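For reference, the chain that follows is the form predicted alone, supplied as structure tokens.
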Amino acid sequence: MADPNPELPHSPGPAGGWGSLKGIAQTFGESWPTLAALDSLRRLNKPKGVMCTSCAWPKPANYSAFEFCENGAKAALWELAAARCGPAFWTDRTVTELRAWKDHDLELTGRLTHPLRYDAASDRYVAVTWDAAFADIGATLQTLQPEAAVFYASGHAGLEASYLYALLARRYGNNNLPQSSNMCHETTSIGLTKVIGSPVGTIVWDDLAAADCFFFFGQNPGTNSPRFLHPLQEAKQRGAKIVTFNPVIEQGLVSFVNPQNPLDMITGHATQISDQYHQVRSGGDVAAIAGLCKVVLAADDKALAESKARVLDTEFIAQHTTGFDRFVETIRALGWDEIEHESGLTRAALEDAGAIYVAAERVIGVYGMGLTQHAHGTLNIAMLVNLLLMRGNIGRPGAGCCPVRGHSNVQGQRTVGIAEKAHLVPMDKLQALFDFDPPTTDGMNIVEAVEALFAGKVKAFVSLGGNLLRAVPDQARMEQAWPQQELTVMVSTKLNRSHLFPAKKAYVLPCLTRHELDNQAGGTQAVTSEDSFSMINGSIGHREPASPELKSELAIVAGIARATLPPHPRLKWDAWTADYGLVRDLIEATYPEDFRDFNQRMFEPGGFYRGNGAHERIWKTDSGKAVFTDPEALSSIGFKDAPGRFRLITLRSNDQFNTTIYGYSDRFRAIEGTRDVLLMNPDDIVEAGLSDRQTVAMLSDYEDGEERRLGGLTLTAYQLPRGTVASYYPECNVLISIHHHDQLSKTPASKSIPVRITAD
């Protein structure tokens, strides 16, 4: 594997061990919640418990003492903060001069404790009562046209919130129902559909165990996932090998230390992860996978001249795929050379990595948002899947395709029906259970939307969690459009930059979190979310709430649907809050085969598994088979390379969670203190004239007309491939034109961004 240089920046020592312990430390030190945190960190996931609010990795049946990583557990602490925000808060700030704080200091400021109204004269939100609050807001809403408002979801609200969210909005009348998955990973939603009819991965927890090898693209466990790093040390240590595509070296893809092992932590003992490391330029993969098909297909070629076991699986893709022999056609007729410079990698190391999959029985490939983050995003994912169908590498145990989702409940909040396009939901079942004509235009994904706002054509904006106008790319041009709308709803728990640039009418409602009792009228309540594997899982909360005005996330989108849609006896909102679970047995009734006998099963000690055809080799495609797509490119950036233009990738350090900033201390790349920083090639540095350590800015190199600029960073020497350069999400959004994105999933392609360098 690629060894790191010692003479540029880099993680001091491997993944977890004291470092993940200090990491919790200091956000507990920063956060200063009570002591009755650690019982809430002892809960996480755990059944009866609370499914952690950070990423969407899985809850084994079988759990540890602490089932939770450092990240799950700076979420909980974040949210179990000691500060509180206030009316008061707002005394002698107003909302203009806050938006010179950096986005940790914001949050830093405390949970919200009361819902906000934002006063235009003063420059100041006003405490208002929930009941004027929902009043304004279904007024306003009642005066635009349907397709003039936007119902956008951040993925944290469990499926119970999510499922009546997505009625509103169909009620209202329309399907304009973006999500933090248009950001990520829908991608996986329509590249995987395509091709072999899930729009979800295929493995479950079991095969982790089966597996004899991994294939890493993109990913990237040690920051976004690091409960994953448990399964995968047990693979090591069972002799699986792990394989990792990478442009970045990500120390959680190299070594290891258990927190949980005593023995581990007193010796330092690290396992070795990445059996090999290959540092693939950024967009490279399509060039790097197809190498890898080559070999394999020349191992096949070898078999049969031998008259050995054939490498391919002929009796899988005969009775399982189709668009073979084109595929093969056009991987034979690839020339080394094209593949070596478009993947960054030279064919040695190819076929290194390539002998690894070929003597491999079961093979899981994983991969993150290095691969739906492109221009042709759907194409990488497209030929990970023509890699594990050449041997039959999916729909067995051990084997897969394994993306790995980010916010919580992403995935579930799409199963319950927030999607954007009519024909994902199933509306004849909408239909005889709420006595309405739902809409069946396509609604605006969150591309769409935003392109619509610049035009002036989106004139409400309602999110159920998030930071979007952080999140989404165009961060200038958004901070312009977003004021100009006459509404804004922030379900938040913290402060944030969207926040700060209120409508003409702008609401910020302040609601519990997971780890707080949700007390209604039909008593202590419970709400579900799916993981990355399709497993559902119930969550309990057991503190008492921040502050006595805050409200869960379905009463306040009942209270919103209440103020806004006309009375209609099939629309029981105070029903619906009182008890839970009236609203999954409407989901069971809305998704029969996917939430059979709901309530009865939620606690499951690892959740209940709601099936996936795939899984069990059924392919619900326009074939009625898996696809061989044939790549139409080698490079999935979607722009041509020129003299002094570079590939920008865009970077979460360990010390956050999508837009929220725990601290500065991002240990696994070295760098302390500071996020503005531009990680570049030794050698690209000394060819662009520029010096280590020198202050730059990044100029988006996008044709379409806008400027952007990012000033202010330290350009830092550091080992990644010639062209490429890295620097922090969310802070780089800014150079990121709307335009720029997947072309089937339009997912913005924050991993291949067009930049020039320049001195600051």
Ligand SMILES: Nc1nc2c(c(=O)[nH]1)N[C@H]1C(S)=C(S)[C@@H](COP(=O)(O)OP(=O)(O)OC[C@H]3O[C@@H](n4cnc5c(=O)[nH]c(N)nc54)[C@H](O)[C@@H]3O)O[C@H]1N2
Given for the second form:
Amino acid sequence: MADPNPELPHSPGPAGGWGSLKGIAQTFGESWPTLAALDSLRRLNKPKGVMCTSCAWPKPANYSAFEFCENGAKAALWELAAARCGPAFWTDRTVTELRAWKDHDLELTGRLTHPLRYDAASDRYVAVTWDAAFADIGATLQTLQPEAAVFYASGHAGLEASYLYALLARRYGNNNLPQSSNMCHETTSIGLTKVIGSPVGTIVWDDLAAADCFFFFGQNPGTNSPRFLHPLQEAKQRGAKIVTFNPVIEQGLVSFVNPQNPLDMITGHATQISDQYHQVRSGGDVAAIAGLCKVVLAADDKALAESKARVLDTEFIAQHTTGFDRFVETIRALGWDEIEHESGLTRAALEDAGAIYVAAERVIGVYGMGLTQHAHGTLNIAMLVNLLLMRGNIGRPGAGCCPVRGHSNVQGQRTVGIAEKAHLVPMDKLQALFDFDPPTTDGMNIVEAVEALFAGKVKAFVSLGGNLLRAVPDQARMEQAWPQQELTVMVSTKLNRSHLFPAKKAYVLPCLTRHELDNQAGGTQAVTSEDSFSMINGSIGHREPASPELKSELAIVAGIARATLPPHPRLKWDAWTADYGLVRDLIEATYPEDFRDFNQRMFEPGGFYRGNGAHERIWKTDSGKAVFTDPEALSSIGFKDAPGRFRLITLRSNDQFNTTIYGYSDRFRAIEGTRDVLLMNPDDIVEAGLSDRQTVAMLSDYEDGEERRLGGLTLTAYQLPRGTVASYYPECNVLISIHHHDQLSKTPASKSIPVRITAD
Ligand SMILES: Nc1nc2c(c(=O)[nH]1)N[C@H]1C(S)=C(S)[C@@H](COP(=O)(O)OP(=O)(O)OC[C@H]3O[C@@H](n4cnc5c(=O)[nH]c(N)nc54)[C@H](O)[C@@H]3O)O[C@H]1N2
Ligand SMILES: Nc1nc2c(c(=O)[nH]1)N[C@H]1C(S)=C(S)[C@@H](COP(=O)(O)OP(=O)(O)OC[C@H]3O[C@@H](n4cnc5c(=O)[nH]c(N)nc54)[C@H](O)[C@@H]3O)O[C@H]1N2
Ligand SMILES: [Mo]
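For comparison with the form predicted alone, kindly provide the form predicted in complex with the named molecule.
Next comes the full complex, this chain leading.
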């Protein structure tokens, strides 16, 4: 077991504290927003305020004065930056020239102010009118076969715009509605549905306060959901235990100084977060959890022999689950040797962790990309559910399964129809509401869309947010294939790399952010979003828009739709744009159980709960029960170990939101001034004949015949398990094969990429 307070070679302070305030200030040294923008922070995550545009962590009903974290503040201020990227920006720069720019520098140019069309003759973007842009987009889409167009959504846009976007795609004639979750928690949607009949997590806010134990697998709250650290700190103060499985020692899971607690701030008092920290190998969680399950079985055997209370929740297992006997048989047959080998952890360490699990009454299993982004990611999740089911830790207070979602409305977009799988959408309702026959064949998810793009079958890509070209695997191939299309349309707030590979016709359409005043013919409009706990919240923007030319996401979707689809009395694009409440009525009519009294309830403090069967122990699976899964593999990597082959983890720094790079300070890992690093165990460095600080290159070792290489990385000795190396996302995306993904959900395996390392 790793020391929970290790002396790292790079020794950062605790998460939170003064560092987080400094972190907010530093980010804006270069692009400091107006002072009035700071007022926006006060309104974050409060009723009639604005729901954070950063992550999807829920908002408490009893909010504090400042209900935001370092990264929520950065996300807000980044969008409200004073800098503007107007049409004049293009007078002395070409698109090709900008490809040499870093992601950080592209976004630093500021908010986009005008709709832009790519002009191939001058290799520049030029300003166009909205009407001209919509007309050309509509006319081009009309010339294509419906299957050849893709409607991508990154998880930002609100429920109203997202609902209309899905309607646009279906009226146009396809279900090609891939979403950022296809690279993220799709594993959760598929994996959890299979075993508990719900695509989303099962806990609600009050469960956080009732739990006496948290098991963390591959989720990094300090960087990616910092407001989670507050309930964790409270949990520790009431004596709850926290056990972490993560190859990287993440500071937020080690200790935390609450920046919202004056006493903590003055005294520097840090709360220790993890009681145990286990540095599992990348892809070693199936084995680690199997080990924990073995410990639970052994404890139950002992209790039986001694006629004590059972450790297994036998009543729950009998009444609510299926597959238990086979699962137990497999777990019992597993040897500790193979578990130790595959997990990289000792039996003693797993017994220590298992002892905490067995002693706890109410356990929450938390996870993130460390479980979802592997070739057997769905198996990872099924194993975590196995562990929870053994002691009835799903569907009762203080217990449950907690996938921590990424984008602020990524879960909600799925709820209102952004889904490529036809069976997930109530097509009968759409048919009745809009008088058309929705397409019944499944559309493409991200991996399928990219494969079709490589095969020349995709001719148009519309993106509601996001930076797909930078976020997907096989970036070099993407950069070749993307411009071959007839049309690319990107609804964006700032310049990003995806804009720099324009198709034959290419438009960049600038939109309002959630912080900005959205005035339409029917008055000021609000938008709604759904968080990780299935709570729906309204937001009202109040900031003056960055440019008078900007349109809301909903208005842009409606503009494209009006220009693309034949008119129909049921398609009231203008009325919907004037009053988003009418769109919420449509959402309620389509999903009456989830959105009862939508317009009346959208500003309830903390949001209103959409409900979740699994939370009530109603299992919407084929068998009507929760399912124990018999593991068919003990590693989640999906390839064999080989001499010289490493497992690469792609990391997020504390100074980025996905492909938006705020700066070069990964404070919690003490990596400053650069992102071009490769972190490696010191013994591995020696064994590979390399040396610390040397410049190295990584080569993909995925066996599909493609060459993939990333050079210029400074090798950095770091406390990682042997055989596991780490470097940053998105820079490493050139190394990932589009074919290397979770078997069931097709989520790219971004946390176990096979690589070789050489001197550069
Ligand atoms: N500030 C900030 N906030 C964000 C984001 C951001 O980029 N910046 N992104 C948002 C989005 S879209 C998402 S999806 C979430 C992502 O948030 P997380 O789910 O936390 O995602 P990551 O940071 O990619 O990876 C999580 C952890 O998995 C660990 N890990 C890697 N491989 C393994 C493994 O094999 N096993 C185990 N047990 N752990 C492993 C890594 O060391 C890392 O600490 O955050 C959201 N919030
Ligand atoms: N190797 C590797 N690859 C990964 C991951 C990983 O861990 N490792 N993580 C994956 C995950 S979890 C995700 S979610 C994806 C993310 O993939 P995407 O969602 O496609 O990427 P983002 O970086 O979140 O998108 C940033 C862009 O969104 C636009 N934007 C920002 N705010 C708004 C807004 O309010 N409205 C609109 N319309 N646009 C806006 C801006 O122009 C900005 O440049 O990447 C995935 N890729
Ligand atoms: Mo994500």
